[in-house]
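Only one chain is included here, represented as C-alpha cells and corresponding to the form predicted alone.
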Amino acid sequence: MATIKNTVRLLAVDDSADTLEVVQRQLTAAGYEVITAPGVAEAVRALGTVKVDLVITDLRMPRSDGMELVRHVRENLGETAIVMLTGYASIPNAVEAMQTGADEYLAKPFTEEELLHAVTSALGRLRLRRAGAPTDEPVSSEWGLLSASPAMRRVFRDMKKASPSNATVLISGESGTGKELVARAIHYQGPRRAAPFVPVNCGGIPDGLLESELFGYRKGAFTGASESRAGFFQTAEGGSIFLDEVAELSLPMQAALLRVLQDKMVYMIGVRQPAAVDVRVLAATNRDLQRLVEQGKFREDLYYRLNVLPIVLPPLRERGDDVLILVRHFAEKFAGEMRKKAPPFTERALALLQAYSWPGNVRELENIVQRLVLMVERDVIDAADLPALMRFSADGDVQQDSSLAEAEAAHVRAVLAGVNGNKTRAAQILGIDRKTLREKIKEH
C-alpha cells in the first residue's frame, strides 16, 4: 500500500517559551514538523535556510512585532501561509492582519482543536493559491465550470468555439466528468438560449418506448395513446436537445436519430406526414463510439453526423489540484445549506483525496463531502474520517509484485466503492457488459 507522507513544515514564533512549547508540542502531535524562533530576527533567519509551508507569529513581540514578519513573508515567500496570534485581540487588530497578508487570525488564550483548525484552514488557503485558485473564492470559468487545470481549460477553448454554432455536439468523458453541464453551458451561452434545453437519457428509457418519447404520437396510434402527445424533439423546437449515453440506442432507433439529422424532420407514431423540426442536437457518451463502429454496434454514419465538434472532457484524476478546488466548493455549498461554516480539511486528509484515483470523477466527489459535512461532528475533517477505501486503497496502491489478477481485483473494488455499488454504472465505467461485472465479482 502506499504511504502519503506528511511533509508540511511549520514555524512557530513567539517571545513565550510556554506559548512555543504548546503549539509544538500540539502540532507535532497532529503529525506536522514544527520548528521555533523566540522573535522576528531569528524567524528571518529560520526562513532563509529552511522550506517553510506555514509561519504560526504572534502578534506583539519585544523589538519587531508580528506584523513585520507578516510582510517580510508576504514581499518574499508567496507561498507561506501564516497564522496570527495575539493576546490583544481586536476587531483593528484582526483587520490589519488580514490586509497585511494574514491567512488566519486567532486569540489567546486558545484550545488545541481552535489551533488545528486555524493551521488546516490556512495550509488550504495555500494549497489553492498554489493551484493557481484565488483564496476568496473557487476557481471559476465564464462556463460555471470550476476548474483551474490546463485539461479542463482546453475544454472551455472547445466549448467557446462550439457555443455560437448550430453544429452537432459530440462530448465525451467517464461517467461523473459533467458532461450535462458542458452540455447546458454550451446551450446558454449560444443563440438558443432562450429556447428550451430538453435533456434525454436514452440509457433509462426502455427502447420500446424511447421512439415515442423522442418523436411524439397521434392519439390512437397504440393500446394506451388515449391523447396525442409531442416527443423530445417536438418539446425542444428551436433549442437543443441532449441525448446523454447516445451509445445505449438500439441499431433501429439509431437509424430513426440519423434520419432526423440529415432531414431535420420527424415522423410522430400514427402520422404519416413528417414535421420540420429546428433543434440543436447535442449528445454524450461515457463509451468510445469509434471502437463501437468497429464492433458494428453503432452505425457509422450517425457517428460521423454526431461527431461534428467533438468535446473530450478529462476524468478527475487527471486535473491535478481541481480537487482541491472542487472539494472546497462543495463543502462549502453543503455546509452553507446546513447553516454552518464549512470545516477544513487536514493536509492528510487533502492528499488523500488527491492521491484516490476517482472512477466516478466529480459527482462521486461531490458524494462524498457531503457525506463528510454532514456526518463529521468535529470542526475539521481528517484522514480518519474518509471512506476506509480512501485510507487504504489510495491510486497506485497496487504493489509492483501483484498478480494481474490481484490488480484487477483491486481496480473492480475501487470502481464499484467509487459509485456506492451500483453494477449498471460500474460496468459502463469498466467498459463491460453487467454479467462480466457479475463474473469478476464472483471470481474475486
Ligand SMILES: Nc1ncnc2c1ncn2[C@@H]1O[C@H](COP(=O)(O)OP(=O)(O)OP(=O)(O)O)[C@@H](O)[C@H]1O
Given for the second form:
Amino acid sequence: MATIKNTVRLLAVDDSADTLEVVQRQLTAAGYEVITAPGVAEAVRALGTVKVDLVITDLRMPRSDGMELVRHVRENLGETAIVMLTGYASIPNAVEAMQTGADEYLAKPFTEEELLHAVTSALGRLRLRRAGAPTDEPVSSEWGLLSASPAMRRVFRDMKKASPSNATVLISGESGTGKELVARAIHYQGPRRAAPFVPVNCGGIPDGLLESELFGYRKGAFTGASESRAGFFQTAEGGSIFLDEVAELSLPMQAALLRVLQDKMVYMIGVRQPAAVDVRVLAATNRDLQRLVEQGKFREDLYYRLNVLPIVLPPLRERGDDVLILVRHFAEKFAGEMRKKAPPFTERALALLQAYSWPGNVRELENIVQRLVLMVERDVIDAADLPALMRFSADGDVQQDSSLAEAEAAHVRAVLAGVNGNKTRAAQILGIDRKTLREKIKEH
Ligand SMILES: Nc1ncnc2c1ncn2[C@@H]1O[C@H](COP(=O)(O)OP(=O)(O)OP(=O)(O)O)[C@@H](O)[C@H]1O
Ligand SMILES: [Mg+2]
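Can you switch from the form predicted alone and show the form predicted in complex with the ligand instead?
In what comes next, the whole complex appears, and the chain from above leads the way.
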C-alpha cells in the first residue's frame, strides 16, 4: 500500500556535504524523496524545475544565506514548507526565520528523531495550508459540496448541465458519497427551485404502502382510507421527486413508475382516470443498476428512462486532498457548534486519515471528525486519538506482513465500521451477499 510519504519530495540545502549526506540518508530511510543543493542559487534553480513540498535549509552559507531562500520560497512558492537549520549560536536568527515564513527550525547538531519531528510537523502545517487554500486546485463549495479534486470537477460539470434541464437524472455512488446533496443542489439551482423537493426512500417504505405513498388514494379506495390523500408525486407538483435507493423498488413498483415516466400521468388508487403531473424525477442508487438489469432484477426500460443524465459520484478515497479539506471543514463546523476553536491535526494524524479507505465515504468522515472534536482533551488531534482500525488499516507495514485472511478480516471490519455496522450496506460495498458476509464475520 502506498503511504502518503512516498509522494512527498524534500529539498535539502546546505554548504556542508556531510550535513547533506546525513539529512538525505535519514529522510530517505523514512520514506521521503530527497534532493539536495549545495547553495541558495542551486536550490532556486531546482525549485524552478521540480515540485518540492518541503525545503530544509541551512541558515549560514557562504554566498547568500538561508534567509534569502526563505523569502524566495514564500514569495514565489506560497505554501511550500520550510525547516531552517541553524548553529547553536544563531537562535535569534532562527526566530527571524520563523517570522519570515519558516515553519520549523532545528539547531545543529540534531538527532535523527529531532530531524524527523521537525519535518513531520512542518509538513503538517503544509497540509493544513493546502487544505485551506489550495493554489492549483481551488476548493469549490458549490451548493454545499466541498471539493478540490478533478474527480469531483466532472461531477460539478454534469450537475451544471443537469440543473436547468427537465431530464431524469440517475445519481450513483457508494454509500455516503453525497448523492442526496447532489440531488438537492440540482433541484435548488434549477428553474423548479420555488416548488417542492420531495425525497422518498424507496428502500424504507414497505412495498404494500409504497404505491399509496407515491401516488395517493381516494377516500374509500380501500379499508381505512377514510380521507383522500395526495401521494408524493402530487406533493411534488411543479418541483422534483427524489427517488433514493431506487434499486430497492419491487418489479411491480418499477412497472408503475415506468408508466408515470412515460405518460407523465399518475394513477391515484381508487381513481380510474389518471391525472397529469409535472414532476421532475431525480433517482439515486448505491448499487450497480446495469448489473441488476442483467440479472433481471431491474427493468431495462426503466433503467434507460432513469439514466438519461447519469451522474457518478467517486468514492472519497479517489478524491485526493478532499479528505483534508473535509476534515478541516467538519472540524470547524463541529467546533463552532461547541463554541470552541477547531483543534489542529498533527501531520501523522492527517496522513492516517488520508491513507484510510473510507468505506462509508463523506458521512463516515463527518462522524469521525465530530467524535474527535467532541472527545479531544488536549489542544491537538494526534494519530493516537484516531480509531484503532484506522491506525491499523493505514499502516503499510502491517498489511504487507499479514496473511490474506488477516487482511480480509481487517477490510471486512473497516467496511462494517464505515457503515455503522449496517450489514446490507457492507455486503454491497464488499460485493458479496449478506449470507457470505455473515459467514465471514463468524469465520474471523
Ligand atoms: N462534498 C461534500 N462536501 C461537504 N459535505 C458533504 C459532501 N458530500 C457529502 N457530504 C455530507 O456527507 C453526508 C452524506 O451525504 P449524503 O446523505 O448526500 O450521501 P448519500 O450518498 O446520499 O449517502 P447514502 O447512500 O448513505 O444515502 C451528509 O451529511 C452530507 O451533507
Ligand atoms: Mg442518501
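Basically, rigid core = biggest C-alpha set you can superpose within 1.5 Å across the two forms. Positions refer to the first chain, counted from 1. Keep in mind the model is a prediction, meaning the values are calculated, not measured.
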Would you say whether residue 112 is displaced between these two forms, judging by a C-alpha shift of 2 Å or more on the superposed rigid core?
yes
Would you say residue 29 moves its Cα by 2 Å or more between these two forms, aligning on the core?
yes
